[in-house]
Structure formats: C-alpha cells, structure tokens
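Shown here is one chain on its own, the form predicted on its own, set out as structure tokens.
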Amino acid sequence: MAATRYTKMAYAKADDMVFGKAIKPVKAGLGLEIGAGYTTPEVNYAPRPEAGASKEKLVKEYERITTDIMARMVQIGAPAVVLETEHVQQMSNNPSWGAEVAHAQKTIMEDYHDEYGIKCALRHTIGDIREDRNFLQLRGDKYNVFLEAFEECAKAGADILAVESMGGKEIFDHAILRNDMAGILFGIGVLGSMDMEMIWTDITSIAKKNNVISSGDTDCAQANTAMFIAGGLLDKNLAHTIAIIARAISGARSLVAYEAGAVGPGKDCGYENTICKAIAGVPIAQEGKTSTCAHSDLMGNLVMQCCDLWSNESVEYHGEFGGTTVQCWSETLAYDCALMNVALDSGNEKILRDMFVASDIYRDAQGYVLAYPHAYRVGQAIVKDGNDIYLRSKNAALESIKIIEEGAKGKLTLSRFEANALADAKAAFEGLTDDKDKFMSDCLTKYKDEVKVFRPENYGL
C-alpha cells in the first residue's frame, strides 16, 4: 500500500492549535483518549544497566518501575498516565523479552485501573536494531527480527507502538560534520522518508491486526543529533541555525509515518511534532523542561504549546529523596498537565499556550522556528509540494531560513557565527535543483564514493 501524501493542512490556521486537543484524537489502552480535551503525563524510564543481565531480572525491574509510577499517580490523584517503555537492545533483539516485559507491565496497569479507575496506556518503543557495527542493514534478517518485536509486544499487551528509526543516518552523520546541506537534505528528507514509508506500512499492518495503535516516529537519530551537537548558547560545534534547518526538514520526514497509516500520538523527542500536528491533525507527545533528567534544550516551556502527552524524555531507575526517579518525574509531569487541563477547562488555554511560547521564543533560533505560528508556516511549505518528498523537504528548509531572517530583523538575536552559517545554508539550498531525479542521481554518485557505509540497496535503490 502506497503512502497517501498530505497536500493540505489539517488546521485552518495556526491559532486553532492548542495543547490537549487534536483534530483526530486517539483512544488507547484502558479508558484513555489522547488529544480529546485534556493532557496526560507520559513517563519514560530506563532500567539500571545491571538489570539487563537476564530476562528475569529485566522483567522484575520493569515490574518495580510500573508499580512505582502507578502507585504515585494514585497517591496524588492523577486521573491518567501513559507509560513509555523504550526498549533496551536486549528486548528488541530478543522479541520474547520485550513481550514478557509488556505483559508484566500491562497486568499491573490493569490492576490499578480496575481498583482505582485511573486511565492508562502502555507505549512500547521498539529499538531500531537494524545496524551492524560497520553499516546499517535496513532490510534483510535484522528487519524480520525488528518486525517480530512489534508483533510480540502488540500481542503481549502494548497499546501503542512506536520507534525512533534511523534511515538516512549514515549520510546525515557524514554531512552534518561538513556543513553539507545537500547531504542533510538527502539523509533526512529523502532517504529517511523512503525508509519510513517501508517500516510504517508494516508497523501499521501489525497494529491493525492486533487492534493496537500505530503511533509515530521521531527524527531522534538526525535532527536531535544536530540539536545536541549545537548545544547551548555559548557552544559553536554546530550553528543553531543549521540545527533548526535539519529539524524543519525532519518535519517532512516524520510526517511519513502518518501518511503510511500511523495515527499518533507522535513520540516525545520529536521536536518537529508541532509541524506534523499542524499538517496531520494527530495528537503528539512532547518533552521540554521536564526532560532535564535526560538532556538540556533551549525551549523548555515553548514545546508544551501543542502537546497532548507531556513527557520527561527518559530517566534511569534509581532512588531519590522524593521516592524513585520515576515517581518524582511522573509527579512533576502530572502537575504540569493539571495546569494545562485547568486552562482548558476554564477557556484560558490560548493564554497559557502563548505564555509558554513567549518565555522561550527569542532565546534561540530553534525555539523561534518551532513556535506554533512559525511551525505552521513550515507545515504549509511542506504540503505545497506534498507529493514530492524531495521538494517538500527543500521547501521546509527554505521556509525555516526565511522565518529566521524575519526574526533577526526584530527581537531574535543572531551572532555573527550564526548569521554567517545561515547565509551559507541559504545559498546552498537555493542552489539545489528542483528536479528530484537529478538530485537523487547526483547524491547517489557523490555519497557512494564518499560514505563507505552507504548501501543504496537499503533503500531499494
């Protein structure tokens, strides 16, 4: 089944987008609706490394994590919670391990739902195990194990299936270190989109067969890599203007999951999710100030603007003064959601949304472009040539550059380093052909020669 491309926006205007409401809400798990008028905390965690020594130890660790979260949510009177289990590699490489963890978690969650009425759902994010030490093997034996992991978790109790897929990363990693704009566009927008279409068509059919939710992907492997290399305001490893161009392109890439049948909620670390929500109308998870346990970013409040699930990214399971880490972070998330839900109930959601945005919009070019009115414009640029995965990615890059240039005439401050990087990027993107076939041919010739680990057959080329 070919993906159905988006050629128009789900929302008539940017101002219609708020947290807790999506045009296409999703029912999942035990009594939960996502994007149906309220926000819900999504708690994400990692087992201690020693817990991975055996399947039994790992299952026990996840039972403790699940019980701790559910108990704390009930203790503070939180009405709903989502648990996200991002697979450690043992769980995806051995699908029976992931399945046993899912079953153990869901059993505990069902007990709490039956006893206390708490609405809850379990998301399992399968690890993209399709890599060897030396190269990506996106198709073949590894791909079969990858799909089996989805199948087994769906059968065992996971309500929501997700992945952070890595298609295009071998080109992106080469390109980002060289400020090679064509390579960034090829890696994220073209190869990433091609791989996404293959895997999300398959994930969606597994989800439908097992009556669970095919949710969404995130460009963690590429756009988040750029964001992390860019670092803080004083860092100069990579221009922040380049990082946000990569993020804009990733909006066109992450959209492919929905074009191939996924329904949301989009995954937390996809900072491009506001763009996807504007186009597809699906609910999204986001992370920001509550992900400081995992990483720093420069838009900690702003990304709450349109979230339906609010996440902590990930935290290792261990003790803190206030309880275990998962109890402390789930409680923080729940109180953030309580504030957003009161805003929704009292009709003040747009005021709160705009305060979230105002607190971060001028901090950095990344937050400026992702602020919902600007994210909406990137979405419009994508759907303008929605049927062409190359052109729409190029459009997204050029629109993000235009947005930053406009911002720099006002309150958005760009250092000389950032302004020069932006000017160079603009010249590079404007110099690219509008012909997808020519672009593909040029890139295949160039990167087959330059990137030893690049295998066109991974993408059916």
The other form holds:
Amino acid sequence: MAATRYTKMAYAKADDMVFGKAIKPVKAGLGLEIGAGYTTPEVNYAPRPEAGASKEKLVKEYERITTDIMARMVQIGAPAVVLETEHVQQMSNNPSWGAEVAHAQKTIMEDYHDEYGIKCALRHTIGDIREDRNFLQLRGDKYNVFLEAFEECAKAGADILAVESMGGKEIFDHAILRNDMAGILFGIGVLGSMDMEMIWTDITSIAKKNNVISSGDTDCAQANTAMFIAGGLLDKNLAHTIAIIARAISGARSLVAYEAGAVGPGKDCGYENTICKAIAGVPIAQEGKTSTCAHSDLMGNLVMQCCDLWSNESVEYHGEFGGTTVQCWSETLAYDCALMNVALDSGNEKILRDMFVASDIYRDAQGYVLAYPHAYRVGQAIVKDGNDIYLRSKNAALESIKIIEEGAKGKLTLSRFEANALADAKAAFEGLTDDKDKFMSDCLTKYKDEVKVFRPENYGL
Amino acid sequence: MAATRYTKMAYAKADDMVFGKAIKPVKAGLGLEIGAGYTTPEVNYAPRPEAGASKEKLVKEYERITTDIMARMVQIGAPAVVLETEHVQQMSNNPSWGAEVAHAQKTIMEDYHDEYGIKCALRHTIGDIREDRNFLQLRGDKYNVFLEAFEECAKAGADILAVESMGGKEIFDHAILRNDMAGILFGIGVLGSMDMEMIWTDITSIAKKNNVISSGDTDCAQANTAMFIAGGLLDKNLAHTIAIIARAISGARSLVAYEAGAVGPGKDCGYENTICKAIAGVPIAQEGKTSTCAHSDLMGNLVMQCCDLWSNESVEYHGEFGGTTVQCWSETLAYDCALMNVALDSGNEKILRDMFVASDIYRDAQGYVLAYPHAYRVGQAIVKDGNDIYLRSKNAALESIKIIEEGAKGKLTLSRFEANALADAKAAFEGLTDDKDKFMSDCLTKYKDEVKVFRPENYGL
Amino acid sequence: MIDIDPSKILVRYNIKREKEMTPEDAAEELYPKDKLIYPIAKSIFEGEEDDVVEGLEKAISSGKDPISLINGALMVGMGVVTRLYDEGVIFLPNVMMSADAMLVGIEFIKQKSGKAPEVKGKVVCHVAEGDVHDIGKNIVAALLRANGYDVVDLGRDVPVDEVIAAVEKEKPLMLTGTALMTTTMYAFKEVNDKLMEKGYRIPFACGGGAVNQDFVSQYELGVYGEEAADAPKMADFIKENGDNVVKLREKFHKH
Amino acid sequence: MIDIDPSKILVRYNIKREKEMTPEDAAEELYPKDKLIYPIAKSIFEGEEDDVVEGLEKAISSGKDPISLINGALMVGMGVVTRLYDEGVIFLPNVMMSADAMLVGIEFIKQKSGKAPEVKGKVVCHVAEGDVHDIGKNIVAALLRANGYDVVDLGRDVPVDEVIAAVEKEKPLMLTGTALMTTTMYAFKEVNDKLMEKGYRIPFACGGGAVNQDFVSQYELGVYGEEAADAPKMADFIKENGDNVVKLREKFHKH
Ligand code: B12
Ligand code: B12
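I have the form predicted on its own already, so could you send the form predicted in complex with a further copy of the same chain?
To see the whole picture, the full complex is given below, headed by that same chain.
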C-alpha cells in the first residue's frame, strides 16, 4: 500500500490557519477552487422516503433538488456552490443508479454554469456498503461493488469523491458504552486507519484515472457516534470528555486519506478536520450552526474557524414557507459564507475566526480541544510519531486530555462527572504500552473474545 | 389621540448604533432585558395545518412547540430566548383561544425558568383580523374583538404584545403593481400611519394596565409585500429600487407605534426597524439569513447590524433529522446570537456589524439603503418634518432615492430597469405637493374612484 | 464601514444577463409597420391610455373596422408586451399598465362599434377560502387579460360553493386558484371534488406560495402553475390542444 | 485568541444543576445494611465483576440461598444504579458496567444452584429492517437487562418476518423496535400489521431518531418511547397494569 505518513505540520503555527484558505487549494468541477481565498456553501440533502421506490423517481428527485439549489443560488447572487449527494444504499449497491443521479445533477449544474457563470462542483459520497446484517465485510465482493460505485460516479459527472468509512466500528461500538479506552483507540486509531489506507489508495487511483478529486473521509461512524451519544449539556449517556478523546484519535485516523493520496476537501461531518488541515494543509468542509437540520452540537460557530466549504450536513427534501428545504438551508449557508468572504477580503478573517472560537470554546470540552490552537497541538502530537498509527493515536488522546486539564484550570468548567471520566481515561491511556505490536496482539486476544462480531480478517489480520 | 412625534434622532450618529444595545432597553418576561448589551434569539413557529382542528389540539401543539424550544435551549447552553406566537386567525377571532395558548406556553416557560434560570419572554402577535372578505374593516365590531385579544393574552401570560397592522393596504396593493408613487405614499405613509396611531394608543393602554410590554408593529402588509414581489435578483415583477422606496416610507409609518407609546422590541419582519431604532432608540427584532425557512431576501447578514432580538420569522412545526423545526432553527439563531454576544463582550461589535453590512450592501439597492449609515439618514429625513406624517414620508422616499443615486456612482450597480424605475419614481415624488391637505384631498378623490375597495371611513375620513 | 470588492462576495447575475437592447429598441423591432396600427401598438406598450384611444380614433376615421382593431392592433401591441416580459426585457408593472390601456381601448371600441367583440375565452380566477393573499392572483388575472382572455375575478377568500357556482354560470375554459397558506390550500381539493361530482371536467390551474406540484397532482383536475406567466400559456394550450389535464400536466409540470 | 467572559455567552446548565453529593455518597445511602448483601450491591454499583462473584460466594457459604440472592442482592444493587441514573447522578457507562457485572453474578448463581432463576419477564428488541443504527437499541437492551428483564436481542437490520417469528417463539411481554432513518421506520407498521393478523396484541414500543409519537400512534400496537430509560419503565408498567396499549400511551406519550 501507498501511504506516505505525515511527520510534520503543514502550517508553521496555529495562527496561520483560517477559513477559506488552505495551503493546498483544490480545483474542482466548473470553475471552482476550494481553499483558495474564499469559502463556499456545500449543500447536502436526502430524498424523501417515497422517492426511493424506483430509479426513475430517485433520479427525478435529485434533479428537483439540484435545480432548486442552483436557482436559489443565482437568485441571491451566490458566486459558488458545491452539491453533496450522500448515496442512499440503492445508489451504491447498484452503481449505475448512483451514476445516473450524478449525470442528471451534473447536466443541470452545467446548464447553470453556462448560463450564469456560477462556479460549482458535485461531490458524491459513496455509501460504505461493506457489511452484511451482522458483520462488517470490509473486503471481498462488497468491496468490489463499493469501488465500482466510485468509478461509475466519477465517469458520470461527480467531481469530488468521498466516503464515510466504517473500519473499526465493531470494536468502537462495544468500547464506547463501556468507557473502554483501549477499545476506542484500537477501533478508531488502529483498525480504522488500516482500513482507510486500503480504501483510499484505491479511491485515489480511481479518481486519478477519471481526472476527478479524491477528497477525504470522516470518522462519522465512531467519533460522531460518540459525540451524539454524549449529546447536549443535560444528556447523561457519555461524558463529553470521553467523546473528545475519541475525536482527537480520529484526527490521526482521518489523516490517512491524505496519506493515501486524497487531496481534500475533507468531509463536512469530520469535526477532526481542523487537526487534519493543520497537518496536511488540505482544504476542509465543516458543519455546525447551519446544520441543525441534521443534528445538534455544542460548537456551532467554533467549527467555522478553518472551514473552506460550509455545509448543512443533510436535510430531507420537502417544502417550507420559504421554498424547499434545500433552498432554505443553501441560502443560509451562502450568507454565512458571504460573511466569511467579507472578512477575508477586508483582512478581518482572524478576528472573525477568533470570535467564532470564543463563542464555543467554553461551552464544552469538545469545543475547547477543537479550537484551532489546541487542534494544532493535537496535530503536533500526531506527527511526532507520524509513522506509527498506534502511537500517534495514543499521543492524540493524551494531548487532548492535557489540553482539557489545562482548560479546566482556567475558564473551561467541567462537571464532576466529566472530570472523573477524564481522570479515569487518563490513567487508562497512561497505562497503555508504547509498543504497537504488543498492543495489537493484546487487543486481538481481548476483542476476539469480548466482541463476537469482530473479524480480524476484515483488516487482513 | 396621543402620539408624541419624533423630531430628533435618539442616536447622535449612525456609528453609535449596534446590535444588542439600544438607548432604551426593555425589561420583559422572566429575567430578560432586551437591548441591554446582548442579543437574544426570538423563535417563531406555525402550527401544522391539522392542529387548527380544535382548541385542544391547538393548545397541545403550542405546548409541544414551547417545550421543544426550551429543551433545546438548555441543552446547548443558551442564556436567553424569546418565543413569538403569531396568532392564527382562530386565536384572535376567539380571544379565549389565544389566551389559553399564552397561558399554556407561559406555564412551561416558567417551569424552565425556575429549574434552569434561563431568561425568557413570550411575545404574542395578534392577527389583524379587521377585515371581511372584500373590505378592510379597521373600525367597528372587529376592532373590539381585536383589542380584546390583546387584553386576554396579556392577562394570560403574554409578556410582549405586537401586531402587523394593515392600514393603507387596499391602496398600496393597487399602487404597487402600477408604479404609482403617490398611492404607495398615501397607503403606507398616510393611511398606515393614521391607523397605527389609533391602534397603538389603545394597545399601549392595554399593555400598561396589564403591566406587559407594548412592543411595536411592522409594515409587513405593504413594504414586505413590495419586497416579496420584487423577489430575487432574477425576478421581474417589481424593480428593487421601488421596493426600497416603499420600505423607506414604512420607516415613517412603523415609527408611529413608538410615538403612541410602544417601547419595542420592534417586530422581526420590519426591515425598516433600523430606521426606527435610529430615531426612537428602541430595541428591535430582525430576521434575515436565519429566516430562510420563511422567506428569501437579499440582506441576510446586513439586517443583523443593529438587531436586539434575532428571529427566524416563522417555520411550520414538523420533524427534521436534527429534531423538530423549532429546535433546529432556534439553535441556529442561538449560535448567531452567541457570535454577536462575543463581539459585544470583546469590544468587536462594530467590526462584526460592519462585516454584516459589507456582505450585502452591494447585493441590492434595498440593502444599500438599509445599511445603518444610510438608514440613519432616512431617519434624519423623517424627523426633519416629524410632525407631518405626509411630509416626513415623502422626505424618506426622496432621501432613499438620493442614497441609491449616490451608491450607483460607486460600487452599487443597478440594472437598467432598476435605474429607469428609480428615475421615474424620483420624478413622481418631486412632482408631489408639499401640502398635506392638498395631497389628502387629491388622493381621496383619485382613489375613491380608482380603488373600489377603498373606504375612507376606515380612517375616520 | 468596511470597504470591500463586491465581486469577491457576490455576483449580480441580473446585471450580467441584462439584454444589450433597451426595452424601447426591442419593442420597436416588433411593432407592426402599418402607419395606423403602429401608434396604437406603441401606445399599448407604453401604457398610455389616452394615446391608445387617440390612435384608435384615427384608425377608425381612416376606415378601419373597429372590431378588427382588437386583434389587429390592441392584441398585437399586447403581444409585444408579453413577449418582452417573457424574455425578461420588461417587467410586470409595464405589463399591468399596458393591460389597463388595452382594456380602455377595448371599451372604446365596444362603444364605437356598438358590438360586443368576440373574446379569446373566459377564465375564472380566485383565491382560496380563508386566504387573503391576493397579489399572485391579481398578477395571474392581469396577465390573462393582457393575453386577451376575459377574466372573471372572484376575488379572495372565496367560499368553495361560490367557485362552483361561478364555473356553472360562466362556463370558463379554465379555473385558476391561488393559495399562500398551508391551511387554505386544501380548499382546492374540495373545489375539485365538487366539480367532479357535478360532472365538470375543466382544468383547474393552481398556484401560490404554499402550493406545490405534488399537492396539485393529487386531485383529478389540478394543474400546477409555478409562475403567473404560466396561466395565459395554459389557456393558450387549452385553446389549441383541448382541455386534457394529463397533457397539460405533461407540458406545465416542471418538477 | 479573544478573551471573553463565558458567562456573557453561555450557561453551563449541567454544572449549575449537578447534585452536591458524589455518586458514591448517594449510592452509599441507598445500599442495604446487611453485612453480606452490602458488598454485593456495592460491587454491582462499581461494576466490579470479580467482587460480585466474591461477594456472592461469601454470602452463599454463609448460608444464604443462592437463588434468593438474585432479587435480594444483585437486583438491589441494580436498583441503586438505575435510580441514580434516572436522577442524573450517574451516567450510562456506569449502568452498562453494572449490568455486565450483574449478568456475571446471575450466571454464577445459576451454576452454583443448578437452577434457572425465575426472570421478571422477557422482552424482544430489534432494529428495523434496512437500518444498521443500533446504539439506541443497545442502550435499550442494556437498561432492560439492568432492570432484570430477559432480553432477546435480534440485532439490527432485522427482517419483518424474523421479528414475528421471534415473538411467536419467545412470547415476550413487550417488543421494542428502533429506527433512525425515515426510510426504515415504515417497517414498524408492517411488523404491527403482521402481528395483528396473527392475533398478537403485545405492546410494540418504538423509538429512535427518525421515529416520533405521531407516527407510532398510527398503528394499533405502537407505543412511542423517547428515551431508552423509558423501556424498562414500560415493561414495569405492563407487569403492574397489564398490556393495554391505550393506557401505555396515556402514561408514556409526552407530546
Ligand atoms: C405579503 C404577505 C402578506 C400580506 C398579503 C397582502 C396581499 N394582498 O396579498 C398580508 C400582510 C396581508 C399578509 C397577511 C397574513 N399572512 Co402573509 N405573507 C405575505 C408574504 C410576505 C408574501 C406573499 C406574496 O405576496 N408573495 C408574492 C406573490 C406574487 O407570490 P404568489 O402569490 O405566490 O404568486 C406567485 C406564484 O405563486 C404564481 N401564482 C400564484 N397563483 C397562481 C395561480 C396560477 C394558476 C398560476 C399559474 C400561478 C400562480 O404567480 C405569482 C408570481 O409568479 C408571505 C411570505 C412568503 N414566504 O410567501 C406571507 C405568508 C404567506 N403569510 C403568512 C401568514 C401566516 C399570514 C397571516 C395569517 C398573518 C397573521 N398572523 O395575521 C395573515 C393572513 C390572513 C389570511 N386569512 O389570509 C404565512 C403563511 C404560513 C402558512 N401557514 O402557510 C407566510 C408564508 C409568512 C410566513 N413565513 O409565515 N401576508
Ligand atoms: C452514529 C450514526 C451512524 C453510525 C451508526 C453506528 C451504529 N452502530 O449505530 C454509522 C456511521 C454507521 C451510520 C451510518 C449511516 N447513517 Co447514520 N447516523 C448516525 C448519527 C450521527 C447518530 C445516531 C446515534 O447513534 N444517535 C445516538 C443514539 C443513542 O440515539 P437513538 O438511536 O435515537 O436512541 C435514543 C432514543 O431514540 C431512544 N430509543 C431508541 N430506540 C428506542 C426504543 C424504545 C422502545 C425506547 C423506549 C427508546 C428508544 O433511546 C436512545 C437514548 O435515549 C445520526 C444523526 C442523527 N441526527 O441522528 C445519523 C443518521 C441517523 N444517519 C443517517 C444516514 C443517512 C446514514 C447512512 C445511510 C449514511 C450513508 N450514506 O451511508 C448509513 C446507514 C446505513 C444503514 N443501512 O443503516 C441519517 C438518516 C437520514 C434519514 N434518511 O433518516 C442521519 C439522521 C444523519 C443525517 N443527518 O443525515 N450512521
């Protein structure tokens, strides 16, 4: 496999990072450049349940969605837009469905580009269909269909390829409800990274062949699951201090896409993306206060800090007073972007960035660690042992713990429950070996026993 | 009647105006203060169509809505929230319905306030039910029911009373589709102001009696209608330059609420509110990029410039992936407010304000005129002849025209169509008399003839 | 204030796309060349009622058949107007003023000739029961009139039974409905059902803020109209191809 | 970075509301005083499997009836856990670890006594066909187990017929379903209809991200559950008051 590990930071210092600018901007689609000095809305949508009834209905649905968005963007004068189609199962399981949707969407986007000159690009996010009912099936037949879905969509008009991959999830799901730190590390940092290396090497070569963008991944399946279980301030299913440790580790994992050839923009729901951007210099998509249609989190403004695309995550297509949902949310995103672009054009981007951060840095331990100066430190901890996917993940965890501890001495308040969970987690991570091989063999033994759905062969083990 | 006209500006200069601070802050509800140094989300909602079937269903619906919003606000740590219930017909036509809803909502809000200390207040906006099928019926029986609705809601728990009144609309509707400038001025500036003086004197005394807030009005029925007909950049139903003249005039009209004793916060959809705030020093609600659920406009960020409450205008209550619509939109609003509050706390409010403005000032002539330095000038034009509701309206129109003309010499581009419409409008306003009495008698003659639904007795004429 | 380069923030697509030609120039190319007709058509375009009447007087006194001037001059002028509106060269208020001028012209001809001119067809327009939002309907009615249709405007907040009664009485080639509230649009289904019950099968064109194609497709006679400008096109289509709702939907349903 | 006063921007309601007492202190007040039972209950609370077994061994060798220790010690410990979870004093992972420890304890007693202990009741849990989101379901199952129910966990993406078969086979007092996608939740209605068809009338508790009360109220057996913690409460309610769906809805429908 072909992963070139990062052992140093792309950015010389945290303060150099800002929204709308990436060290390595990416050209994509029709006239668009991402991370080249401006931010762009990335609109996400889900077809109505009924629309999945047949291929024709589904294609029609995506045509409506596409036209609605493009029409609204020109009505309000938005200079650019990205559309992200997250595949529903049928579209990845039957690659020709996904391809037809991509083709139909791209045709409409080309018309708008020709008529108005609006810059635009189409992202297709293939569903990670590599599982059957009870087990992950990361390799084998399903993997072939999976890769075919990328290939067909790229051929049919998708400009940007992405996925939210699931490697390591079976371990993580078990571990997260049991405060099992080794399991979280093993699932995200080790198994997740191994699986990503395989798929992103393959996705990148498909993208190159078809002259489209191999963009990036997100640890949705794990770090976001932790964030959701942790929930709002009053939920009591998981300490937010644990959720952010999972997140920090996911920085080391999602980075693997870039090590295997992806170039960004990283996927919207990767809250670890600021860490990745700090290390790899790639542009990133983010979502927060304007993706409340899809989920709630405690860093609505903070995540805008370094975004290059600004996304609504996902909204079901239906009518609202102000138009269809995709029109409403794309418009809100576009205004958010206009504000950031004003800041960029007027030299105020750092002040605005820092206001975004200040809004949420003390709301929760998660925002505290992801604030760009801290995210940068997590990045440094990762590249310090960049060649060892285990050690760098462990470093990320420990650094995030340290950051919270420092914060808690200042204005970041922790509930007693969060503080206790943090202390326990710290002890657990400090107790782990420094030897990857030992860790691997310990975990294999342990989880083959404890997690009945764990199949080492999924990872070539 | 008891209107004390404004003949000077509350703010010494435009630059003193900023979001979250008003010269005359208003205390309302449970621990809330509006315009006292922080901005607060104001959440608006509409019950699902089925919910209107019976009073019980309707009350239940509003209970759900209220609980959903309050729950989400505490989950994300929002310090304060305002709920605005815009009456559906049944609730104003049967004042006891409105009162029951207010009571049910307030009970839930009190529980949350007691348990969490969250600051909150309830605004009830009574429907302007003073019309029958073909005619406005501003005085008489319907007016009594209308006032009763205010009284009952105030008694039952509404903290803030508002309305979107309709005086002058029959003339305006006729005039706006015919580029009839005298008609627009007569409808909004003269008839609208006369009707407002009557109702706001009465609403204010009801509010005083019940120790609640008489807040303010909006020219939704006219200036917003113009804005909607003007539509997006590519619509061709009305020149945006005409729409903004109607808006400037509406500043002179909506001001009457404060002259008759209202104290703010002005209603969210009053895009003229910046003008009113400049003159009267009252706090205001505004809506823009986070009310795309309800409508689209071309000043999504700009309108945040001086807001004290920040609103989503209205959203139908139903489910989304991220919760119910009221939860999604209230959360987005709350983060917008957090950003503004950070700016206020860190002394960056003017930079942020000016970035909001820069986002949209050149998007459209409407944003250009409403940008606070220009809105302030419109205010000055109004107070110059503050005692003459006709002259001050005409001044507002002419000043807005002048502002656009200046803008067009700089970075504000106008389409040829907009420029022509502006020139024609200018000629029309310049051709108008300076004598209110002459204008009135000319208009009475003209519109009694041209507009068959016009009934002078609605205005005591 | 902050000084920015607007082109970095937004694109004024309307200005980018504005036609090179002025509306007047564009209209000039379309006016008929006939010396007597030209001024009438032009006055229609300009919305000058007095000039329309003056032009008609001249044409009639020069021997033109008054009734023939309706299609031969007034409608020709309106044709220029609606074409340029469709092309985005002129805007709605121009259309409204031209339509007003045309109506004055027709009225004048009626008086002169003492005959009721043949109309293109009748359309009944209304706003749904419980709904006062009538601007969209007013635009629809104006554009229909501008295109030569005889519009029976029932106004706003129209009870279902009144709509049915009007259809029975007027026998229009099409009925239109406008609703802007999710609470009022259901009245359309009632109108549809009562029409069906009484055996009427005329196309029922529905539009307005709250209404969408999926909703309108749910009842037999419904044809969804997105823009007011679709209304006259639908009427034209019916005159040309008959009132088959399925065909109308094929042609006008965009989503 | 910008320095702000967080209290001007946000309120940490969780911290404001956190109970004065530590979880350990709160638990201490609730443990039974019996010298032999106390350490078992405490080890359950602490989720220490080895200590649970050790405590049980001691109690048995001191003459306690093994089977009686299930309700008399293990369930008492779990009672402390679920009570403090409901009160917001402890969090889910504690409950999960305690439940794991309790299961180890029960297993140990089974072996010791050679008898199958009487269970509180059986519940079948599943995630809807086509849906892989199983965390909510896992929590539901864990809390049911923690409350002494015997859970038959069918897993995720469970075909409708398999759910029916499980109900036929296991005769549970309640069925639970979880769905997180608008596309998968319709399977609940199918499950309901097939159960009805076969004459089963057991309460079918449904929850999960996509699901809402209105949807669940549409089918006869549906009872909507908002939080996982509602599941054991529903089971308890059924044991106490019977399986009347209307009464269950009255009690658990919050909206
Ligand atoms: C202007 C306006 C008003 C004005 C109406 C003035 C008037 N004479 O019409 C006033 C202030 C009076 C008003 C009152 C109310 N309003 Co109002 N109003 C609006 C607003 C801002 C704009 C509507 C408008 O004029 N649009 C422009 C016109 C041109 O568009 P249109 O009618 O859709 O028509 C276009 C097309 O649809 C098409 N079309 C229309 N009909 C047809 C038919 C055919 C055959 C075809 C082919 C095409 C076609 O042609 C037109 C142009 O191409 C909307 C906001 C919005 N998002 O829509 C709210 C809105 C419609 N109002 C709303 C509400 C709630 C009310 C009130 C109940 C408020 C209150 N609490 O009192 C009252 C209604 C009382 C009643 N019983 O009806 C809500 C409706 C919510 C819902 N439940 O669905 C809206 C959506 C505002 C919101 N976001 O909450 N309102
Ligand atoms: C984590 C997650 C995943 C993980 C799932 C891991 C796992 N093992 O479950 C992964 C990454 C695998 C995943 C995959 C996908 N996901 Co997903 N995912 C989520 C996410 C972010 C959080 C869900 C979660 O775990 N919540 C926390 C748990 C604890 O909540 P819960 O299950 O609702 O349970 C609580 C209550 O509801 C209750 N409860 C639940 N059941 C019951 C039952 C009873 C009886 C009772 C009383 C209570 C109860 O108890 C719990 C706590 O109190 C949501 C986002 C969201 N807004 O919900 C999206 C979301 C559900 N996913 C979504 C999608 C689209 C997908 C994919 C199709 C993506 C793709 N393109 O591949 C695939 C699905 C494949 C498939 N066939 O199912 C969409 C669904 C959209 C829709 N159409 O409805 C969502 C909403 C994201 C979005 N905003 O678009 N996803």
